[in-house]
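Shown next as structure tokens: one chain only, the form predicted alone.
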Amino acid sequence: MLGFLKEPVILTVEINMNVMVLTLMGLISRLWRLSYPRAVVFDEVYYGQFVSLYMKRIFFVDDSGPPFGHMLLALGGYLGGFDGNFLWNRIGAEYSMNVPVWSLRLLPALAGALCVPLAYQILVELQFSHCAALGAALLILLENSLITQSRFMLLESILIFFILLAVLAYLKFYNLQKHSSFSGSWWFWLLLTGVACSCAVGVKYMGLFTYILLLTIAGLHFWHVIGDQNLSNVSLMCHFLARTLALIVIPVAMYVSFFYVHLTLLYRSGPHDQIMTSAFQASLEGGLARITQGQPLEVAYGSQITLRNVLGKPMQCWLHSHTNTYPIRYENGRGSSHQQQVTCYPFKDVNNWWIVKDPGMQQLVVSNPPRPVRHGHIVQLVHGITTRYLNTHDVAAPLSPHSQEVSCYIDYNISMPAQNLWRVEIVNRESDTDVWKTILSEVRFVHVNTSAVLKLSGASLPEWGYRQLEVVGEKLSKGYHQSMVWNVEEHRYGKSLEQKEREVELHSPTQMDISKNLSFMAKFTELQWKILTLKNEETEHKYSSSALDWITMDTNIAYWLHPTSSAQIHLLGNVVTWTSANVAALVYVCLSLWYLVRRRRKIYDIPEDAWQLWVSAGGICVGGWAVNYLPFFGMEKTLFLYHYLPALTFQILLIPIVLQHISDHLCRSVLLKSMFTALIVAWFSSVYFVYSTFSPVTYGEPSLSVTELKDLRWKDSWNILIRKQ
């Protein structure tokens, strides 16, 4: 039984030296003097703030995309022992000694370095020669813009890494499909495709473009599998389910898990809380949670409440009133009701408190047992401090004349009766008997007499309204826009019968002993919606550009300038590579159209296997360029040159594909092949020359003289920084 021990155990390992050498070269090019400069470089000022918040477990929202990329940057800080204590307030600020610069920049640099061997492997899996694959890897290696972007605490190199990993994994899976379906390797590469796609989308939503491309290609390939008569219906179903699991179910589950980790790590209240709902804020440690913890859950007649508008724009605010009245006449000559002002106030204030009153009873305290308010009930809202009733009527609002004025009713005895009945409509209820709940319920108040809905218009009132936000009665309401929705944030059961005692009660903090928490899925849904819909005010940036500027690289970005010398770092591409990539794409399209027309005429210029190789390579490279570039023409956001880098990477991969095709199929004589080879050598030498020439502004050293800097300005549109002498 132990006979197998008579022979030695031999382990044979195959090492691809091309991959090893390319990986080493990539690491050297991206990791060399990674801590230089020891100062904040361009968007590090942006991402560094999030890293600090991760270190301190403080919640934040970044409307630029999902949290996975931020978590990877924070992982670098965690591994380096960063405590989060650094003020990321300006580009060029020197890092203090507690900031592990090398560690923070490590993961983007590693991702950028690994893109070099990935490019090699992708062309090998596309069935191109090792020489062409080596060329693609070297072009990625010597691309100045990719080097610059990967050497700092930025996300593009991580995004490109996961995109290329997804493409490579799918190609390996597809090549295994022909002879070893459902093997261990087949499952590994299929699952890795889905995982890499999910990671790409989790870093930036731009990763969704490549994910959709791979799903489309996988769908086309599966369509061909369906046509295989050798496969039974059961086998086809297994193929379909395997692809669905690996390419849809697992990526979606992973994407949700990124948010789960994000929300688990960031459990403390912070500066971004205010854009979230009260329920979300109350789930965080500190902040609103300290105020609202343990409040009564069910709103009852006699409850004292504050009402926060759900929209949160242009800022969070609470329904508010004060003793001042609307002016008799506005600046444009229109008259008002001269009633007590009702506004939305962006600060905590005792005048934000309201009492929920039963119209059929006079008491302003909660009975024993409490009588909860339900969906559809009619209530009156009494302002806590002034005891006047929330009212609206057919008088034009001060800044929104198409809407009704909202006020607190004053009886001037001028034939203007009170109209202060409101119907409570719980927007997010599960049934028509749902109880109005603190924090959790989102409520509309519909005026009984006019059917107008209490709404935040968002307009800022003049000085007579203390610049507070206008509240109106919206006459024509369709749907449930968030500006019409309110939720109870602070809540207590009123006990004081006398007004003076009630005022003391309203000034006291709310404290009880029960906590309310949202489920993870509720928080995930809200946070995802905020990321997709919340947009910062876009302002024109000095280095912003249009998508058309990227193709010809008519723009650059100055990332950093040494405080005393002329040393500087720019996001600038290798001009020869960018131009060659454009030419390669044009040649590919023209040749493809030529071949298609000729094939339509039954003229086959190249063998069928070469044609299939040509088409599949174009689907990946040209398709990858198109889906990562063309969508920017429809985006209403500030664009920068680095947005083009994923598309550029696919375009660079196309260059050696076109060159090999020309050499193999268009250069039909030995002389032509020799001349074309010599031309490629000369061209590649120029690629290296440009890389070397611009390396001082890629790595930030050595410092160049004014004359040398001016010589680098190959285009008038490039902004090379020249210090004034």
The other form holds:
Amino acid sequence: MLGFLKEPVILTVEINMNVMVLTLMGLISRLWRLSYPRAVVFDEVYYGQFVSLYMKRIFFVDDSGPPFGHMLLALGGYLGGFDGNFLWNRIGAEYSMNVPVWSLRLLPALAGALCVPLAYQILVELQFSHCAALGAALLILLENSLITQSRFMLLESILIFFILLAVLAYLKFYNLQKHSSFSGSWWFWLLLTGVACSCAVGVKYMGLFTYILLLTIAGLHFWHVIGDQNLSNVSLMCHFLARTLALIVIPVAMYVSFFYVHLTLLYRSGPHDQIMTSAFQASLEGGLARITQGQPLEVAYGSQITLRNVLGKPMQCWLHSHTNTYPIRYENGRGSSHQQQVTCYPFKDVNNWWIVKDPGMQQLVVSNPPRPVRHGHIVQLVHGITTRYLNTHDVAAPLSPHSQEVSCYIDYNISMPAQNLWRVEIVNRESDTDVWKTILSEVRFVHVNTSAVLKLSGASLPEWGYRQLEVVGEKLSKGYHQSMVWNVEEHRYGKSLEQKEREVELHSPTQMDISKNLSFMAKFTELQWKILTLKNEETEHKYSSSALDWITMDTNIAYWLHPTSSAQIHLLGNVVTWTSANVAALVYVCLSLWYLVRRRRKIYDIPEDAWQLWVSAGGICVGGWAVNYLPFFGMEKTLFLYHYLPALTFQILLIPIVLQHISDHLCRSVLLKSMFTALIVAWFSSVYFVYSTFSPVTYGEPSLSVTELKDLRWKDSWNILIRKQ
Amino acid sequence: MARPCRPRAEHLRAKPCFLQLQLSHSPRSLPLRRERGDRVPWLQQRSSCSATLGGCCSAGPAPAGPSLRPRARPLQPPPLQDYISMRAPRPGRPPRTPYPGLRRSRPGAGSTALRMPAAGRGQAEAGPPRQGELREPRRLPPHSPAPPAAAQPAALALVILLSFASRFHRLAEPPHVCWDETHFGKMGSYYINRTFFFDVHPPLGKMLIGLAGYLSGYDGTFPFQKPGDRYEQHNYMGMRGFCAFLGSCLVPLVYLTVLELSKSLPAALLTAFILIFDTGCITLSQYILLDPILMFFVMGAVLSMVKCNSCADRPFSASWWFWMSLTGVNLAGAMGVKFVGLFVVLLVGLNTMHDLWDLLGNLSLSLVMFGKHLLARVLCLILLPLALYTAMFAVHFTVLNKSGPGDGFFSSAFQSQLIGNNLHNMSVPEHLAYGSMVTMKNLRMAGGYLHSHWHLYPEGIGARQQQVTAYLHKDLNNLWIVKKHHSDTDPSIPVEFVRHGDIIRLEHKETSRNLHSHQHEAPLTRKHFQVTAYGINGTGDSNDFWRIEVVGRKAEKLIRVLRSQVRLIHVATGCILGSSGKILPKWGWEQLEVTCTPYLKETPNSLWNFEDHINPKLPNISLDVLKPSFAEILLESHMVMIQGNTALKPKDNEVTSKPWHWPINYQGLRFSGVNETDYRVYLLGNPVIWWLNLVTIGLYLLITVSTAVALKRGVQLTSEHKGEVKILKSARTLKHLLRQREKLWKKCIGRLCDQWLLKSLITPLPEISEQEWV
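May I ask for the structure of the form predicted together with its partner chain now, the form predicted alone having been displayed?
Time for the whole complex; same chain goes first.
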């Protein structure tokens, strides 16, 4: 009964002291005096505003990436009890007392610190010696740029952490694959690969490339599994399904869930509302929802409406008219119809109101019961304040001469009849008898006489049109474009028979009650689409650089300067490490080509397993470097040195791999080997020397004198800030 | 036309014999219709050669009679050793057989299957046993695809006839300028008039158009101002006819390519007909455009590459050399018409690399032989195209020797070569002196003249002072006066020369403001300082002082006009005047940005030379020294083209299509007819063809993947022969199709012309469709 007591309970714990010490050193290097400087450092000014918005639960859109990274930063703020009240307006501004600087910076710093043991483990899993693994970890530890980037509220260190974690998890999984498929740890590492990948993608879209790299490697490995004739078709299928589940289904699900959390957290309307559609805005608390709450849903004859262009570019605007007319002659000598201007106006205004009128009836009020307008119906649109009809005719538009002018018709008693009939086409209809609905329906107005489509051209009119946006009748395009689609935003049933009363009615706010909720998937697709397509004006920043500058580190970024002393923080890498990483990559490529050609001629310089090792290590390190670096050459956004850091991390991992390979296979004699070891030690001490030389600008203290700072300027292109005396 | 790899006469002779032979000795295999060996001819050819014919096939054409005998033998499977010995030479490099017609029913193509999907390891394990199975059956194709002997020339003639008929039909309509004819016709006229112009594409296409116009009697006087202009009495048919001719040649090229790849007449015919009846291709071939010329060269390169591949069994033979150098010529042609031609270079390059890799792995080939192979390819596919490409630029620059609209894009040295340019045979005062009026040209490739005008920098962009830009065109606003920094030059005292290291002030002639810089951010390159024009009537402040330095000179030396490379250093901040080459937005009239860079790097961006130099007090001397070498001209024109290409971005409201529109035939392109009364031309692909292509691509991928997986799983070891054949076929098709894919991709990248897609999409179609019939 108590047999189990016969044996003592023994707990054997195996602790790799290397890993422990490395982790500890990583923590020290990254967390040391973390809350210094107590001021906004570089891009904290950018991410900080999103943290504040999270704290206040206000909706925002950030086109720089998906929301997971922002959420992690916000988590730090949440744990530190941040209330979100800080004005993130300039770099160098002192933090007020309510900002928990330490906890805001904690998560990135932790992620940065954990990269050190991760690097160690990756090399161990790649079957390299502990010595090489230690070297890799130390190089990461002593890399000034990684330290700087980890110590502030920035996303790169988190991204690098997840990328390395994904690589490590995949390697663990792959090594388990050989003997214990479908075991618990096999599943654990496989799932962790997928999870880490989705986190990396969720932090920054750059993570996508590493994800693709891992998928490719997994695909290659699976191809070998297919070739394994011992496996039955069923178990092969199981292998395939397990990989699909863990590497595709789960990452996608997690990615969507980030957005779910994001949208759940942010339910209040805020400054970024305007780029979303009316329906999305209406789903947020406050903002448009306050206005549209309680509007009648179905647009009927006699409805008073405002029409918003769906495109939202160059800015959101509403169909507008005012008493001014088109000038008889434009600057370039072309003539116009001299009728009342119709424009798109980016602000709410009483002149944005239009009344939907049945061409067959005179009245401008909604009958009882209301007669809803359906897809395909023909209507007239009457401008509320001036009671003129929306009209278009074969006159060239002011700025887009290939399109028709749109005007509010004035009868000059010349031979130019009114052409004011428009057919309503609901673009997102489900059936051909759909009713035109407020906010939800996206509508095109097709001119009956000329089949031109009412369109926002995007150009802004000159002085005579008050710089409002031009609206034209587009004859040519049959295709769908958002600039031709409009939706009703504000809406009420008109009741006033007299024009005077109607004007009063138009001025009064709309009110009534129905709520319109979008499903999560609709919101997700819209937000995702906006993030991907939103283009900020490309601006060159003082510290922006081109991708080519990064390899040689021809550029730096000044992150922070002490307001009085010359203490400063720069993003500057460890020159020795960067150079050696480049050399290592070059050596790797040359050696591989050499081996490859010789193998083709059946000359085997190194044993087969060493070759396999060499190839798989290179596939991950060189591949990781390439996928994280080369895409930047095709990107049209403002680039900074810190974009190179993920690629650099992979490149650094390559150094010990190449070194060990040289010492194992190329240094044939003992003498050579010991000389090589001595060389490595000397080189390592130079790495440390450079680290300690640059640590004042990495940690921001101590403050250096002018001559010391000048001495630090090893390259002419580095911009180290020197105060004028 | 050179001799084809397989002499046609032998081919014709061999076929009837083969049919008889087949019928006589293997009637039992008739029902098995899966066997259609014609898809894998050279492999079977190889195996049968080495296994059965022995030595007799490696020598040249053997007489037909005797060698027919041994063919009966493979009925007994040869011993395995035979097979192994046969595998030793590199698979896919079969010795030549003189009986192409005989190949049709040869099985034993196991090694093909090995070659393709093998990716290394499947090869060893899968090979031998399969081979044993394979060699045994010997069957006759049930519906013998062998066309009658005379069918091929007749088919080719028919294809050519139809192709020309469809392309030349109503070629003269509409008799006005259509679409891009306004550009390319105009450029053809420039060649005829020999005036220099600038275009973003290399010159070959336009030169050919010009030549065609010249030969057909067009005199180059039509202005080609805008689409819709009537040609009236001008002779435009020569140019259109030339483009239509090349467009028509496309069809036979494609026909021959597919015939070579598939060895199947129906497939080739199908391809040809599809291409003939594709409306998009027809429209595109009927006007003065670069696209038919480009497509001709691209397809020519593919055909010669394919031909060269099938000559691979006879390296260094005359036809091998011929096709390989023809590939090179076509590559040069494709590159010379548009830079998109680069993608066919990529395709040929990959094919060559694959070839060389195979050769390298062939241990029976000595390294010397391999070196010869390598050298031959370097010669034909790199050096020859480069030489031709250079030659066409030489012709371009020789023909265009008069000053024209493109001058300003090029450096002073280049311009001095153009007749009619103000720098041609120019005589100017040689040394720069105070009081001289000068223009300064930036030395970066495609750099402009230092320029200023009455407009100010807009609010919020640096200090609100007068703009200074770099401007590519000649203009009065490019004139500056060199002055001493502290005083105006006294007109009465004799001329004083400017020396290296002097501090000077540059006054803009039109606005009398000084070149000025200060520590404000430059408008686009934020790291640099802004450069403005400042002051009134030449009075400014100390920020107007610049130190002038000549590169590679010692102090006190005089500064020579045109020849000296000069640097202007801002005295107060120590920055250097330079042009970043970025294009300013609308407020800067889309001229180039000028900045003062604090980084003292030695780049041509910050070097200038003095071009015009007006000083009445100094004697003019003639400057004939500037002649740039041809290499410099070539490099410069490429830099200018690249800059031009990057500046080509669609403006708002312009009709553009996106790459994904092209393959799905999303929308066409209006070539002619803005008003309803006009003769209207609309470029639109034949939807049936285009969409069918998409389907076949998907189908092809599906088949490839499933076959590859089946192979990897070792299915072929147990399955029947038909599976084998299928694999063989898809394996073979895979190779071609992979190539087609690359081409397709290449086309997708092409700027606007969806039409190209078409052709590349078509080629795979028959292959696939045929496969399904099997």
